[in-house]
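Only one chain comes next, encoded as structure tokens, the form predicted alone.
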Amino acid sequence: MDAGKKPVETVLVVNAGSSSIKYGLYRADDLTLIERKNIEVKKAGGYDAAFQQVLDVIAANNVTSVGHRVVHGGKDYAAPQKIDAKVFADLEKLAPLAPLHQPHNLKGIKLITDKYPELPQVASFDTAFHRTQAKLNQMYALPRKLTDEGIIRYGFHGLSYEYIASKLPEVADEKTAKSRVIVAHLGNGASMMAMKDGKSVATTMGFTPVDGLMMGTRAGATDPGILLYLLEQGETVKGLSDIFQKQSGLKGVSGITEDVRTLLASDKPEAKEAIDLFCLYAARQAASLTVDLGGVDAIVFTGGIGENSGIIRDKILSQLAHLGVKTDTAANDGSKPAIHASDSTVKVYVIKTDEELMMAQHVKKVLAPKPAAPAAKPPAP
């Protein structure tokens, strides 16, 4: 660098998980992308040595604001928000409703609030984007007491349902984008959405992540019987967590793990079985969207499944053939993002998500300089 020249002013954004912490570094200006890197946990030794790489990326580039995926942002958060001390004891309440997630999400908050104590940081919260949904398909049919204390369905993956709305116009057109669309971002966390004018109309996860489709180890939607049961035999609430967040879904039906390649590549019927249950799980909830959206015109995949498996989309879509369902196996097993055949009713699209752009397009909007309000006019003489 030129002597006496300026450093670039860069965007950091954090995405921390159950297994991994993403980032990504942009320029501040145009947001061009500077650096991305996925630290996984376990290989990095812990959270904390993990968060040190983040705080070297800080030391080592003139960060100027960093932005934060949270999960939770319950009924009181419905956009990105600029983070200080009365937001942060708001998100810590919400801990419980995303435990794998909301904790990590806010330790990031915290240990750069420590070390640089001046740095603004901006929160993006993957429940802001399902607000728009009607009153009526954010409830439960629980006791009016326990929706007014804010017992509803939030619905979550909002970073990448708002990023895949917009890019979908680009991919499609913009009739395409504004018809009746489901969303399915499959992962190790799973879920679908459905989409109208490119806002949220309804999702399959509600009050917390573990509900809707089957997962990696998440159950996914269940008989709530299954607990009052547990709870009966003797297991605790810790335990419950356990089985129904870390035990089950893929993992617990193959009993192998929760690793789709790995299961694809096996030939144990368990694996196949876990697979299958997979599709059929997705299958069934995208034909209950149907009913929010009165029919469909697109379905979408992405996600790290849904963006890299033909096999998993073939198979969930075959299922969904009733609704005029037709897939180009030779575009499915390419690279092209429109993946249906040319006289299936229902459009379907393969789009690659990319939740930490949409978060530095956050923190620069919520951090922009206000316009000066005009100046007022002198009094008529």
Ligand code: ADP
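Each form is matched to the other, and the largest set of C-alpha atoms that superpose within 1.5 Å is called the rigid core. Positions refer to the first chain, counted from 1. Owing to the predicted nature of the structure, the values given are computational and were not obtained by experimental measurement. First, how it differs from the form predicted together with ligand ADP.
After superposing the rigid core, the C-alpha of residue 361 moves by less than 2 Å between these two forms.
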The other form holds:
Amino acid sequence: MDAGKKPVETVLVVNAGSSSIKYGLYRADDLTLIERKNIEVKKAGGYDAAFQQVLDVIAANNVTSVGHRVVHGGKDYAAPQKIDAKVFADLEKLAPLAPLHQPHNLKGIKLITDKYPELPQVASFDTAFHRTQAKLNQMYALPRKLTDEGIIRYGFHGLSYEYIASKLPEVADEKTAKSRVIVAHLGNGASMMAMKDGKSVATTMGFTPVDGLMMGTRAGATDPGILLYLLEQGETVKGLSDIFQKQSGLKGVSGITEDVRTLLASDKPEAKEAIDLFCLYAARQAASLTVDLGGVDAIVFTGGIGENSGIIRDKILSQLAHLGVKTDTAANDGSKPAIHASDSTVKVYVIKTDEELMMAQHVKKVLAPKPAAPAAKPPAP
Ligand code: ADP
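Rather than the form predicted alone that you just supplied, could I have the structure of the form predicted together with ligand ADP?
The complete assembly is shown below, putting the previous chain first.
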């Protein structure tokens, strides 16, 4: 053993959700993945016990910086941020906008700060990538006062979209990556983004991650009149939150499960109806994004469903045939990233997302020493 050798410096990224805490440990020099783990909070014996495992990783490895996924960065945080007392206080103020996620994200930051006050930490926001959008694309048709108060379309899944934006030039080519692209992140949470020149132009999730596509347990775009009706019928706010976020979507429509694999394997008509409605919502939302882009040149699928289910991709794409989309059936069932037919006017790709690696890259970028200011020019002789 090389006793004199210093242990390699590492970057830890933490994605603290409500039911699980995922972490990834990377070499600090080249961001090679060392270890990844998904800790189920329930199985670990609660949030504190689950987080203790993360603290143990810090204690056992030479962790020199930490990145955190923070769902909401509000109107102002358009890029990852080094966390200090001011940033932390700002993010606490945003917690009511993402009550299911933000408090967990912040708890992780606080636990690490308390134990390792000198360890630099960086927040990566799910909303940040969308802050390039035009004001109009972020607005609701609500009274101006509410817009001014911050009731706007924030959009989410930004880490996944930023990663896809960074990979698309490699998978396709520079020209395609800069063209009119729709990215479909289809997982338990699902959304789409319209992208031009590698930047977010519009997205389907809005003020909260309930809007847009039909999802695993979330309803997606739904007439707000239904909320009012149910409230008038005596439903509570908690009950509504439960219906729209936990009991709807694939789970609610099928009455079986939100798991796409199980639904695809089921011969129950409700399972088929749930899958068909999911694909109809997705196709409609994709078509609506062509308005923001003025057409579409490429579509990218990612997320657990988008990466793995050729059936779902085909069901969505076949409803976009009028836009010039044509799938290569063999490619769609295979493992190559390009799945469009040779005569399709729209290119279609499947790319595996990597939100954790994106966070590790953010940590490195944010904490990189800033180049020294150029020396003042000597006075002319
Ligand atoms: P999350 O949003 O929780 O990160 P994922 O991106 O992991 O979710 O996506 C989970 C969904 O992906 C589930 O509905 C699961 O059934 C689906 N999925 C995963 N693998 C496959 C597969 N091979 N075929 C169809 N669906 C799949």
